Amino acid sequence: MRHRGKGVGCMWYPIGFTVLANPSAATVKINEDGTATLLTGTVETGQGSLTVLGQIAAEELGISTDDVHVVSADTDTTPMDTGAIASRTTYVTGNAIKLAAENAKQILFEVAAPMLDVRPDQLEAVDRKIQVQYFPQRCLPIADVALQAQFVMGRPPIGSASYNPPTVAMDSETGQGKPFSTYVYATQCAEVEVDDETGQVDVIYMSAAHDCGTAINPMLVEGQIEGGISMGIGFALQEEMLFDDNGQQLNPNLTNYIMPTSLDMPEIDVDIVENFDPTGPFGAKGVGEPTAVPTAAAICNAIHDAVGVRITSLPATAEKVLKAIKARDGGEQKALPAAE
C-alpha cells in the first residue's frame, strides 16, 4: 500500500567566509561607443554568475546589459578572484565590479560636469545617459561623454576596485567571532509516496522559500533553486557511493551510480523572498549551495510522516526504508492505514 507524507527542512547559510582574506577584483573599462567592458576573474560554473555580474556592472553604469561585455577567468588579462566557491560569487566579486564601475562612472561625471555646468555630484547615469539629477532632458549620451573623456581630456573612463568582507579573527579558547559576512534562509516542503511493500519512496512535489537578499536575475534564481531540488532528491534517495573491502569504489561510473534524471522531478513551488542586505551589491547575497540544504530533511521528515520510520543514514534507499519499516513491526511487515 502506498502512504503519503508530509515534511519540512529549514536552513541558514553563510555567504562567502570572513576567518581568511576573501578578495574579488574587477575592472570596468567604458567604451567610446557607450558599451563597456569588464574583466572579472571568476568563473562561469553553469550558475548564470557571468548574466548576474554584468546585470550589476550595467545597473551601475546606467546602461543595458546586452552593452557590457564580459572577459572572465583569464589569468593573464583578468584581476583576481579568489574562486566559485562558498556561494560568495554575487556577493563578494558582485561588490567589487560594482565599486569598480562607481569609479569608471566618476570619471564620467567628472568630463560631464563642466560640459552640462554643473557639478558632478549633481548627475546621474541613466538610459545610456548622463543626466542632471531632477532635469533629465539635460544630459548627454555616455558614448559622447567617453568620447570626450579619452580624446579630449585624456581620462580614459576605467575603474579598478577590489572587495574583500571585512575580516574577523576567531577567539581560538571560546570560538567567539563573525565566521561570515551575511546569511541566507531557506525552507523547504516535501510531499512524498512511500510504498510498504517495497520501500520505494517517490517526490511527488517540493515548494521551496528561498532569501537570497535583492534577487538581481529571479529567473536565473528560480533555476539555481530548481537543480539544487534535483540535487538534493539525489542525495535523499538515490546518490550512494560503494566500497568492496579493499576500498575499491564498486559503482565509479553512472550506469551504477543512481541519480535524478528529468523523470525523477516532482512539481516545485518556488518563492523568492527579497530581503534587502545593505552589505550587498544593490543588496544581494546569494543562493547557489543554500538550494540543495534542506531538501534531505524535508524529504526524510515527509517519510516518517507517510509510514512512521526515521532514515538516519543517507541515500534512504527502498532497501532503507523496507528494511526500517519491517524492524518497526518487529520484523514483520503489516499493512499500515492509507494517510488522509
Second form
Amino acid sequence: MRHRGKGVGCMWYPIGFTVLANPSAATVKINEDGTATLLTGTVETGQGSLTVLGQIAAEELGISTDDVHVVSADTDTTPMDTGAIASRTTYVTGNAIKLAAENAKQILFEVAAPMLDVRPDQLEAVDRKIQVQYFPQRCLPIADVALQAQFVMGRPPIGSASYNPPTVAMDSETGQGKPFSTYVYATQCAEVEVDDETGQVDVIYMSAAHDCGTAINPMLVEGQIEGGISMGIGFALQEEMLFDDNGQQLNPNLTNYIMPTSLDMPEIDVDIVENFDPTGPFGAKGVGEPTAVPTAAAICNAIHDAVGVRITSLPATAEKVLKAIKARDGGEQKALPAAE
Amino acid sequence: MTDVTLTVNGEERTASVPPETTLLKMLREDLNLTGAKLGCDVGDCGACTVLVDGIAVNACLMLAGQADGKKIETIEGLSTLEEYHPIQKAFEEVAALQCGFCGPGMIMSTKALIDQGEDLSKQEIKDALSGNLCRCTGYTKIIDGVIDAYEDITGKKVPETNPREAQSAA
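Swap state to the form predicted together with its partner chain from the form predicted on its own:
Now the complete complex, all chains and molecules, led by this one.
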C-alpha cells in the first residue's frame, strides 16, 4: 500500500567564508557613449552571476543592464576575487561592484554639478541621465557627462573598490564571535508517497520558501532553488558513493551512481521571501548552496509522517526504508501480549 | 579504415575512420561538430544526443559505420545566423539551462519529441527527457521550456494537471 506523508525542513546558512578573509574587488568604467564596462574576477558557472552583477552595476549607475559590458574571470586583467564559492558572489562581489560603481558615478556628479548649477550631492543617476533630485527636467545624458569628464575635465569616470565581509574571530576560550557577515534562511516542505511493500519513496510535491535578501533576478533565484531541490532529492534518496576496502569506488559512473532524472522531479512551488539586508548590495544576500540544505530533512520527515519510520542515514533508499518498516512491524508484534 | 558518408544537417559529409570509431567521435573529431558533448561515453547521460533519421540516439553508443548513409541532425543545424530555432528560443526565455553542458542533448531530445507530431502531456515530456541528465537546473525550467516550444511550434496546448492527484491515481 502507498502511504502519503508531509514533512518540513528548516535551515539557516551563512554567506561567505567562516571568519577568514574572502575579498572581492571590481572596477567600473563609464564610457563616453554612456555605457559601462565592469571588470570582475568572479566566475560564471551558469548560475547567472554575471547577469546579476551587471544588474547591480546598472542600477547604481542609472543605466540599462544591456549597457553594461561585463569582463570576468581573467586573472591577467580582472581584479582579484575569491571566487564563485560559499554562496558569496551576489553579496561580496556585488558589494564590491556597487562601491566601484558609486566611485565612478561620483566623478560624473562632480563633473555634472557645475554644468547644472548645483552641488554634486544634489544629483542622482536615473534612466541614463544625471539629473537634479526632485527636478528631473534639469538633466544631462550620462554620455554627455562622461564625454565632458574625459575630454574636457581630464577626469575619466573610473571607479575601483574592494569588499571583504566584516567578521569577528571566534574567541578560543568562549567560542564567541561573529564568523559571518550575514545569513539566509529557508523552509522547504515535502509531500511523499511511500510504498510499504517495496520501501520506494516518490517525492510528489515540494514547496520552498527562501529568504535571499532582495531577489535581484527572481527568475535566476527560482532556477537556483529548483536545482538545489534536485540535488537535495538525490542526497535524500539516491546518491551514494560506495567504496571497497581498498578505497576503490564501486560505482564510478552514472549507471550505478544514481542521480535524479526528469522523472524524479516533483512539482515545485518556489516562494521567494524578500527581506532587505542593509549590508548587501540593494539588500541582496545569496541563494546558491542553501537551496540544497533543507530538502533531505523535509523528505525524511515526510517519510516518517507516511510510514512512521525514522531514516537516520542517507540516502533513504528503498532497501533502507523497507528494512526500517519491517523492523517497526517486528517491534510492534513483539509488543503484543504473548500467546496465551 | 572505413569510409562513412553521412548527411549531416542537410550536407553530405564523408570521412575515413577506424571501424571502432563512434558516431560521436566522428562528429566531433573528423567533422569538427563539437555541439554534441562527450559526457559519460557509456550512454548514461545523454549529453551526446543527436538525431539519426529523426530518432534521438546517444551518439557515443553508435558506431560511425552503423550511421553510414543515414540522415544526422545535430545542434549545429538548428539555428541560423539570423535566429534561434524555436526550441532554443523557448529555452533561452525561461532560463532553462544553467551551465549548459546538457543543453545540446536536451534540445535534440526535445526536437525528436516534438517532430513526432503527437499530442504531449507533461508526463510524456518528462519520459522523453529522462535519458538526459542535468545537474544544475532540477529539470523544472527545462520542462517549462519544452512545453513553451511545443505550444509555439504546434499551436497545441499541454493539458494542465494537478500532479499531486495524478501521481496518486497512477
